[in-house]
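Below, in C-alpha cells: the form predicted alone, a single chain.
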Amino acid sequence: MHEAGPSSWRNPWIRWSVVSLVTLTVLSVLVGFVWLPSVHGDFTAQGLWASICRAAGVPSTWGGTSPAGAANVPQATNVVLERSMVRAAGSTAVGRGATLALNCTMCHGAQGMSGSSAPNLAGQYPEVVIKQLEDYKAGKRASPIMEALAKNLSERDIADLAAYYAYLPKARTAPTTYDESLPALVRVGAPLRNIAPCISCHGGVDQKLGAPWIEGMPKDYLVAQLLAFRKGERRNDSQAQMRNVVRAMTDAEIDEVSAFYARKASAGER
C-alpha cells in the first residue's frame, strides 16, 4: 500500500512563505495607513476607512455627516466630483460659453492658450474647470482676480464655460507616454516618500476624475501651484491629495517636473 506523504503545510518552505506574506501584508498596512499619514502635519486619525478614502481622494462619509474629530478641520472644497460633469454639452452651451470667455482672454488667451504664466484652458477637462470656478466662487481657492470674476457666475455660466474650453483642441500639447524619457517622479513617483507618479493621475497614461490636464502648461504656473500646495497656501485639493504629494518634494524636483510638463508645449507643435 502506498503511504501518503506529509501535507504541504508541514513543508517548512511553504509554511515560512505564508508567514512571511502575512507579515509583509501587515507591515505594509501599518506603514501605508498609519505611519506615513501620521507624519503629515494636517493628519487626524479617523480610522482605516477614512485613511483609505483619503488616499483615494473621495469623501469618507455621505449624506452630510462628518466623522468624529473632523469638525475642526477646514473643508478643502465644497465640490463633489461626479461623472455627469464630463458629459459633452450641446453646441448652444459651447457658443454661450465662448461669449462668456471673452472676459477671460486677457489672461487665458483668445483660444484658451495663455501667453503669460496663466494656465492654458484649451481642451481642459470640463469637471476641472467646473471645480476650480466653484472653488474660486466659494473662496476655497484664493485669487483676487478669479474670485471677483467667479462670484457672479451662475451654475449654468460655469457649465457653459467648462463646455467651451473642453471643446477647444489641446493645441501645442502631446500626451505623456512611456515611450519617452520621463523624470522619475513623473514615471514612478517615490513610494518610500509617499509620492505618487504624476502620470497616474494627470493624463496620458491615465486620468483621475478632477485631475487637470497639465501637458504644455507654463512652467512658472506649475512651479507656483506646487509651491503653494507645499506651503499650504493652496488648500482646495480634495482630501489633501496634492499637499500630501508635494510636501515631500524638493525645490529641484518641483522645477524638474514643471520643466518637463512645460516642454510638452513645444513637443505638440512638431
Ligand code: HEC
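Every value quoted in this text rests on a predicted model; they were computed, and no experiment measured them. We call the rigid core whatever largest set of C-alpha positions still superposes within 1.5 Å between the two forms. Residue numbers count along the first chain shown, from 1. What changes on going to the form predicted together with heme C (HEC):
For residue 252, a C-alpha deviation below 2 angstroms is recorded between the two forms after rigid-core alignment.
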Contents of the next structure:
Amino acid sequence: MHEAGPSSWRNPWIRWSVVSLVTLTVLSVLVGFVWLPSVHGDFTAQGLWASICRAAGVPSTWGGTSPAGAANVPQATNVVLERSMVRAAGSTAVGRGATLALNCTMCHGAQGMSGSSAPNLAGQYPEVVIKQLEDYKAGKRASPIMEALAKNLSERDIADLAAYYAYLPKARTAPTTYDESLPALVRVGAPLRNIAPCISCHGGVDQKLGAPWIEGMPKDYLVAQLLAFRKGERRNDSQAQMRNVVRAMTDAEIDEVSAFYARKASAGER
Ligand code: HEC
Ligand code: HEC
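Given the form predicted alone above, I would also like to look at the protein as it appears in the form predicted together with heme C (HEC).
Below is the whole assembly, all chains and molecules, this chain first.
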C-alpha cells in the first residue's frame, strides 16, 4: 500500500491536481505577462515592475532610479503628500502669497477664478497647489507655461501661494453631495469596467488627500486633463489613480462628467 513515488503518480487525484496546477500557472503567466501588457499601453510604458508594484500598492523604487525607461515622457510624481500641508498658514504667508500671485492673475484670474480654460485656483486645497507646482517644477507634469513659471518659485514661494489660494473663497459652485440625480459615473462609477466613482475621491463621499477641488472648473480644462490622463500624457497622479479611472471611459462619458463638474452655481448657491 505504501509504495513511494511512481505509485502516487498513478493515483488519478494526484495526477490531476499536478496537471491542473501547471496549466493554471501557465495560463496566469500568459494573462499577466503577455495579454494584459498587449491591451493596456500603460502597462508597458512604465515597465512591468511598476505595474506589479502598483497592483500591490507599494512604491516601485526604494531609492535608486526608476526602472521606467521612456525618455521625453513625464514620469510619475515624487511629491509625498502630508496632512501637515493642509494646516492653515499664518497671515504673513497669505499676504506674501497674494503679492506673488500678481504674476498669475493674467491666466488664473484676479481672484483665482479663471476666465479662460486655465484652472481656477480659488479655494483649491493647499496640498494640491503645492503638489502640482512641485510637479511642474520637476517636469513631472508637462505644460510649457507652468514649467517655466514654477522653475522660478522657491519652496517658500510655493507654500505661500498655496496658502493664499486656499484662503480665497472657493469657485462659486456648490460641493457635490450624494444624490440619485448625479451622473452614474460620478455617483457609483462602473464596477464592471473598474471605474471608481468620482465622489469617492473628489468629495461627496470622501475627499482623498491630493484629489483637487474640481467643481466649477472650466469645462475645456476638465476635458483636456481627462484626455491627457487617458492618453498617458499626464502621468503625475500617484499610483496612476486617475489613469486607472479614465482608461475605460468613452469620449462621451468624459464630456458628460466634465459638463457636470463645470456646472455653475444656480442662484442662491455660493
Ligand atoms: C500664461 C498663463 C498662465 C500664467 C501666467 C500662470 N498659469 Fe498656472 N496654469 C496655466 C494653465 C494653462 C494651466 C493648465 C496647464 C496644464 O494643462 O497642465 C495652469 C495650471 C496651474 C496649476 C495646476 C492647477 C490644477 O488644478 O491642477 C497651478 C497650481 C497653477 N497653474 C499655479 C499658477 C501660479 C501660482 C502662477 C503664478 C506664479 C501661475 N499658475 C501662472 C496658465 C498660467
Ligand atoms: C481613486 C481616487 C480618484 C477617483 C475615483 C477619481 N479621481 Fe480624479 N483625481 C484623483 C487625484 C488623486 C487627482 C490628482 C492627481 C495628481 O496628483 O496630479 C485627480 C485629478 C483629477 C483631475 C485633474 C484636476 C486638476 O485640476 O488637475 C480631474 C479633471 C479629475 N481628477 C476628474 C475626475 C473625474 C471626473 C472622476 C470620475 C469619473 C475622477 N476624477 C475620479 C483621484 C481620483
